[in-house]
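First comes one chain, alone, set out as structure tokens in the form predicted alone.
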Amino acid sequence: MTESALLRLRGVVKKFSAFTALHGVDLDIHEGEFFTIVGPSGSGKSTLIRLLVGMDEVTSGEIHLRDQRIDQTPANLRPTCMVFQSLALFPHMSVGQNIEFPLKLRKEPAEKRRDRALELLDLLRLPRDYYHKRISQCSGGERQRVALARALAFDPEILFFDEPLSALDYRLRKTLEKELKDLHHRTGKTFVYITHSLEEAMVMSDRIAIMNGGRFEQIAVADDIYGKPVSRFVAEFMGEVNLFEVTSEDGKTLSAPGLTVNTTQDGLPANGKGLLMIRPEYVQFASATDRFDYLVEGQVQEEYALGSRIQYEIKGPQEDLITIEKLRENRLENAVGQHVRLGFNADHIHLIGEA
């Protein structure tokens, strides 16, 4: 991945009558990266991608592809392509005809179209004899691959994806996540992906952008989004999390009701307040003699089996719920109803400052 900004947004605003869907969005997407935009329904992610491919017009602001402004360029003249959730394949055409369709629009010779279609079948790891197969005879995963092949036939500079895997069953979705990541590496294309699935974003992306209320809350690599969120919203959106409201008189010694603190911690200003974040996998059941930087007591309320993991919900001292996760082999016997002591250490926490 190069560090050049292939796609640049500056101050992009989108309004629908009195409603503002995007509030002055700035964004740089680098050439060759897999960039994923994640957010809840209504956050603005689908509106943003429609502006990027030219399906809607910006209210104000600019979109640049390389050094060319494209926000006023019609969709059919942009060197981009969209893979929709519905795939939008032509059911009356064969696989080969679907893949060749953009080449036919460009009036490419039939022989050249066929050669390119066969190359793309190879690239998407579909048998060449699928060239004559009807779309109606293809499975869901095969249709996804055909849609990708057709998008690549455009030879776009950027491929946009609007939740293309959301309608598939879990096993197929996990398979295609890996295939998409592999395809990205093999083609070197720039992928911009929209999803509501945190797992998809974490598995595939070079960088992730979290949207909320028409703005980006955080843009970073997956590990930083998960481990070092900049706000309560991002922390809670990126999976199970425990948050303790803390204060600090000297900027180093934290305090919170019911939390025993055995260490100092930088991260808050003097007389400041914030959130202490700890992910469930880093919280341990502690004995009376175990020493941890942070300790809290509670009562186990629920136990949930999550395949290879077990999740526990524990009522804390402030009637809040603390979540922890253990591997199945570390299961706590007869857990529900037990009074437990929980511990975690400073190298696994993250402090989120609050204004």
The other form holds:
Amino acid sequence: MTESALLRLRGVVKKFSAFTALHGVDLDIHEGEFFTIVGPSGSGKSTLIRLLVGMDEVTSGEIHLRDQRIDQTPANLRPTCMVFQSLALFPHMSVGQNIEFPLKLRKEPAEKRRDRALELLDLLRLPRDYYHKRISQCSGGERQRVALARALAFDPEILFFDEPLSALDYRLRKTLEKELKDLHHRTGKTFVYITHSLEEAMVMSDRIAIMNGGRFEQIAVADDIYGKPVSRFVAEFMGEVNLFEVTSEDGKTLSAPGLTVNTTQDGLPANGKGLLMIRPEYVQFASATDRFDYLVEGQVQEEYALGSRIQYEIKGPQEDLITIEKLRENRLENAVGQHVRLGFNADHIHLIGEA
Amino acid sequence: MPASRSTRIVLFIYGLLVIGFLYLPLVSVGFASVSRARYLSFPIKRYSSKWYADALASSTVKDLLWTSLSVAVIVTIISVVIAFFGALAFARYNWRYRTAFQKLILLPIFFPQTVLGLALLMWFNSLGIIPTWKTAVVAHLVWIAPIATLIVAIRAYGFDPALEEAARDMGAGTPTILREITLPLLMPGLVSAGLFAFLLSWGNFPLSLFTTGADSTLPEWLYAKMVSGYSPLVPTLGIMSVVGSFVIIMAALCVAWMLRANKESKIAQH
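Please show me the structure of the same protein in the form predicted together with the partner chain, now that we have looked at it in the form predicted alone.
Below, the chain from earlier opens the complete complex, with every other chain and molecule after it.
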């Protein structure tokens, strides 16, 4: 793995006087990957991306791009490019001049610059006559595409994104997420994206890194981050989740207050404590005769319509409410106040080996 | 939002006051400058352009205009250059003594100009420099450059620092960034700072009084003539001074407008 990595970080530390924003981060990003770094604000993801593009200096540690160490190289000499949160389109230049800016810096002839700019407008599905438009005449979505075109004109080894979609409305964001994923396929470039939105990360990424408190909590493919989180933080960050505090006497038999366990399961160390995780979509309403590996009883507190799905909050034996989600066609009639039996099976649970 | 009745009344009174205290006096100076009589008295019996002819023929007036113009132009150029870099230091870059700089630069503005003029005169004397219009340039700069800096700084606060970072990220070095990004974006601020600098210098009296030595600027001469030996040239030169600054502002606005029109058409045909 390590030899083939395009970008390698080893023990990267960033301190701002007394505050340590990054505590020795290691990371490998591979060629052609769509890699997303997700974390809440203050987790260090913005600090990290600024180090990667060269706008801040590392306090210690090393960053390598292919065979070259780049952590001491200033931003203007690195073969990487970033799409800024604010997009940073130059307001005093036309769309065409914006896209050609990196080519002009390389002193490419005007003809060639123009051809490339028009090609990029095609690639991003912007009409060619946008070449003459002013930035102020473009809509939010068009500006995104211009910013992308400009970054692609630079032809970077890695294209970085600093939450460029966060200011857009929901529908446009959804459209552009898919376009970005599509663009990644068509260009074959390496994309490194940071966001605080789990959904954005899930839709687009090959691999996701979850950041918290200046460290990576977990780096894995999207399905594993969602289905096999390594900590309570990751589990809760990645959407709705039910966590039961469980103990294990022998590493095979789990027990938790109020939870009926009809199976044995590996995963927790002997005499270990941990968390049993089950996502809301895998919990079923159980009749008296249904057989499930795990059963728990409770009372429905609240019902929320989420569009195609209905979400129920159920007061169970533990302090946290149990959340379950059903498709609208499987809606429970007169749900609020009902006493219900909930069941789920061993192949849908995940055990987190920490208290 | 439509103005309420009371707001309209207040605005009307305000308008009357502006006209009564700002424009009417100026008009009366205008009348005085075209009256044949040596002293202004209404109604004016005979109109004449004699004083303008006299003024244009007089070598004193030429010297006055030339001195005032030299001081104002040099002050404008230097202020704009100082303001460009000063505004970046003020608003853009984080450096150790930035807050101290931001406060210190404001001090000359709050200093009474007469005191500042006196202090500078004493300072030039102790350095053994004989005051001329060149020392007045220095004195004007002490007061005007900070104002110009503030005007440009407001503009500098207004643009996204990510623009410069983006340019650097795409391979631009510092000189290229200044030329291609920072300068064009600060240009409106620089133009207004330049206009302010010119007008403040052109009309300045207290600083010039202390620091021009044997030379004299227009405002100084107007004052001197009012104190000792009124001349009918006083209103004439006063009007010429107002017209001069008006023409220069119009010329600057025209140039700015032409530059913009030129750029638009370049974008369009690009």
